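Presented below, as structure tokens, is a lone chain in the form predicted on its own.
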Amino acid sequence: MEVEWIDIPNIKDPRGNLAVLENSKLPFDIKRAYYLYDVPSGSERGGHAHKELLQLIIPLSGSFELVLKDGVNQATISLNSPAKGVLIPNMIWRELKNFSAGTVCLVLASEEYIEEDYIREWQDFVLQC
């Protein structure tokens, strides 16, 4: 399964961290950002799958676990580091799950948003892989 984590380039003090995204650093120009956050406990995210879009998954606080599958392999990633996300390749099914108390979890697509670009069904899903 290709995913790639990514360092995101941080800057230390003692009066706080600072990150830094910049597309020109980055796999991918961002054409939409979005973040979740105060998702309930228990609560699932994701269950989904593009054809086109790739994201990046950054924790900026708290953690989660990403679920990702290709049809045959899958890997469970534990997010708990804002110097580091996770680059999701199209055509990879993603499920975010045990949210943290306060959990913000920061995602950059490479697309707009585009209804057809989803794979919404995990039976659809293999069926394409």
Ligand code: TYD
Contents of the next structure:
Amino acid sequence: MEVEWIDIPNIKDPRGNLAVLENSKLPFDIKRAYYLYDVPSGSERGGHAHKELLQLIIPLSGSFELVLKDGVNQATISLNSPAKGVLIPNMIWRELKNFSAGTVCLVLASEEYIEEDYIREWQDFVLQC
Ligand code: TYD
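Could the form predicted together with the ligand be shown next, to go alongside the form predicted on its own?
Up next: the whole complex, starting with the chain shown before.
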């Protein structure tokens, strides 16, 4: 399945690189940001889909694997550059795994937290997608 990578504009500098996220240049308005950190070795996150929510996921530090499933096809990709994010559309099942030590994963979201927007059971997802 197709994966939408987002190149994050960055200013390379021998003093350290600088990456910029501007609301108007992203595919959705950012209403929420959160990040995963201190992820224990072997831990897996995600395991759900969202009915409406759009997300941009960026590995600020470290690396992990992202599995995306649309109910028929799936893609497994490695995220390891803070200058490259992945857009997760609504109604896509996601799993995050194989986190390297020290990973910090930033998630920008199109809506505030709404538990009712989650589909947490795979069987429910397959029926709805
Ligand atoms: P969840 O989205 O299931 O985490 P992940 O997909 O990263 O594995 O959220 C885990 C818990 O945190 C769940 O009880 C809901 C809560 N939560 C909030 O309260 N606010 C938020 O913005 C998010 C993302 C989660």
